[in-house]
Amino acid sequence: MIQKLKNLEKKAMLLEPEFEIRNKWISKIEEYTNNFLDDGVNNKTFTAFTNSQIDKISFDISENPESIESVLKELEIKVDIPGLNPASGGHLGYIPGGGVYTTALGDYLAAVFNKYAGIYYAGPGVVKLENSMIRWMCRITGFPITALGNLTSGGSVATLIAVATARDAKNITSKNIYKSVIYLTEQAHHSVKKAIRITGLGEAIIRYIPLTENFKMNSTELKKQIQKDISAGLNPFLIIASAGTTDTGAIDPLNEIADIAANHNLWMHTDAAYGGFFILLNSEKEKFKGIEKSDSVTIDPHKGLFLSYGLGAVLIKDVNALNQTHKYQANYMQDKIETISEPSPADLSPELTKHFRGLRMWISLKLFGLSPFKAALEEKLLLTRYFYEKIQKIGFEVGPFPDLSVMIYRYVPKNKDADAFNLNIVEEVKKDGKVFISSTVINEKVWLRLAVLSFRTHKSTIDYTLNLLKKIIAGNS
């Protein structure tokens, strides 16, 4: 057994590469990423592929190691080239993710030191840093100093945490779920509907409140519906508002909704995953009036702070309610030191194994300061308004003036199916590949979407998109 242990140790020690090997790997990865950042990041936003091409791709693992050169080449061909390049400034579809370089530095450090971010006892500095980031987001949204929340993988998990907490805080159980009512609009993000289902609230009554002509929740209709439900002996308990919808970027009348929620003792959750960080701009603060009255808010640093995918946040006023929903104790964790001054993230979310994802946010804000983030956010607003003005001169219809950096537009050709025509525009843009746009369906009509949120998107990108659309229209009308 002793000899076997020695042999196994020798093999296992290969997992602890020496400096020369580490240095070579880092050097090659640095060269690969720098080539992408310096030359390739905006070459193509979308590279077409076929299912048969992807089906042929294999990611086999063998017993023997491969060189860093061959691994990076395989990664380039099979992963980094096909499909959408979210790091490109030409990504103008969906809600673009970020990708500022400092995200990688933070994640690199987090991975090397591998600090555990779930329990204060295991990583007091880690938990303090992450909670500080949450408290900073609470401050900018107007939440009290006693509020907290959790750093999550994204808006979907953040929403799940908020909905589960609301459910328990309002005592929704199997006994009353059939009479309990949730209020939202058709413009609510699909992660909200997913969270409702996962939290067992799918059997609750879901009310879709009508929209105004600007695609915002109609607060008058909301008030009427709640009063009607109360009169019918039902149990209204949750309103989900939006501060920047995915389809149109609309901000619901948060202040009016908050007052309605307070008057009827409903939990108000505001989905600000996309739009929340625009509150950093003095010019936009008024649009968010009322968000500070919410019981919970989702906000994604990997959107409005331009960080790489994998960092969302939920902010919740009633930390005790958050704790009651998520905290569990196991015998094997009896050694952890309880602290009332710094709550453990694992007690405030479904996660126990928790990546130190807050480091990417903290290091980015420290190395850049807030100023360039604010400048980039304002630039995105102005670029969207610029596009809104120019696209009409090409002959496109537009939706409402954009609240933030998302807007809708469509071309209506003579004697042709407008929906099919606009879907074809999306395909033509994909073929070009330089930029990427997306489509949606609102009121049974196909609309094209412009979503400007990449920190790499500038006026030259928007001008290219406008010229491309003009060329496509000329060639297909």
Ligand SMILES: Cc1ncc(COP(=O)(O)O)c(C=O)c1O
Second form
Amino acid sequence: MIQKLKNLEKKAMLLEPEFEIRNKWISKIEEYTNNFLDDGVNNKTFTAFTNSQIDKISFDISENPESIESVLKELEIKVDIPGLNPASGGHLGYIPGGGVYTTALGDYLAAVFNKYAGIYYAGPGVVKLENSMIRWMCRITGFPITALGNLTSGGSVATLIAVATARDAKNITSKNIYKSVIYLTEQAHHSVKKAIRITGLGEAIIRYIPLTENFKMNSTELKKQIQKDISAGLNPFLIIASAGTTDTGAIDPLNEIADIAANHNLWMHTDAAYGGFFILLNSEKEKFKGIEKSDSVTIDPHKGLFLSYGLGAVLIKDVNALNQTHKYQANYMQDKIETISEPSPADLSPELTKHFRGLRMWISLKLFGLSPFKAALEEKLLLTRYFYEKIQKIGFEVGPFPDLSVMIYRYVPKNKDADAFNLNIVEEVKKDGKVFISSTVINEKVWLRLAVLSFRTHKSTIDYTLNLLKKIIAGNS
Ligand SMILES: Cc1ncc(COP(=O)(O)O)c(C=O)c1O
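Form predicted on its own done, so how does the form predicted in complex with this ligand look?
Zooming out: every chain and molecule, the one shown earlier first.
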């Protein structure tokens, strides 16, 4: 037994590499990432691959170690090259993230120290830091000092937490679900619909409120529908509004929606996953008027704060309600010390052991200060307006003037199917690979989208895109 333990310890100690090995690994990783950042990050935004190429890739593991060089080579060929390069400023599709470098530093520190981020007792500083980040987001959103929330892996989980909390706060159970009503629009992000289904609210009545011509929730129709539903003996309980839709970047009339919610005692959730951080700009604050009256908000630092993927947030005004939905006690946790001033993330979310994801946000805000983030956000707005103007000169139709940094446009060729033509543009842009765009369907028409949210997107990127689109049109018309 003693000899066996000695042998096992010797082998297990391989998991504790000494300085020379750690240093070699980190140096090689630094070299690889620096090459990417200094040389290649914007070179290509899309690298085409075939399914059969990907099918041939495997990620086998074995009993034996491999060198850092061979691991990084494998990563480069199999992971980093194929498909979309979301770190590139040329990413103008979907909702770009970005990935400011300091995210990696925060994650590195979080991983090395492995501080426990679930419960205050184990990591008081960790919880205080994370709660401070949440309170900062509450403050910029106009939520009261008593509000809190949770740092999540992304917007979808944030919305899931909000919807589950709303369900319980409004006492929706099997007894009344059949007559309980949720209001949203067709422009709500599909994560909202997922949250409704996962929380068991798929059995409630879902009302899709008509949109205005600017693709915003029509608040007059909302009010009418709620009154109609109340008269019919139904139980309206939840409105989901958007502060920056994915398709067009539209902000719903939040103030009017909030007043309707308050008049009828409904929970209002605002999905500001994409648009939320634009509230930092004085010029844009007015557009968000009313968000502070929401009961809950989704806001994603991995979108509008340009952090790497893996950080969303839910803000909730009624912390008790959040707690009621998520808190559980376990015997083996009886020694934990609680504090009212700093609730633990584990009591406010489905997670127990969690990634210390607040560190990447704090370290980024500390090392850069807020000012370059605001400048980058303003730059994105202006770039979108610049594109909106220039693309029309090339002959494209455009949708509404953008509220934020997402807009839609389409080319309508003579004597050709416009939908097929625009879908083909997406493919041609992909073939070029330097930038990446995506499309959507609104009112049964295909539209191209421009989504400017990478901190690496600048005027040269937009000019390149405009020239490329011009060339594609010339080659296909
Ligand atoms: C408006 C909006 N809400 C929610 C989400 C979902 O966020 P996530 O992808 O971080 O889960 C997105 C994603 O693009 C979004 O654009």
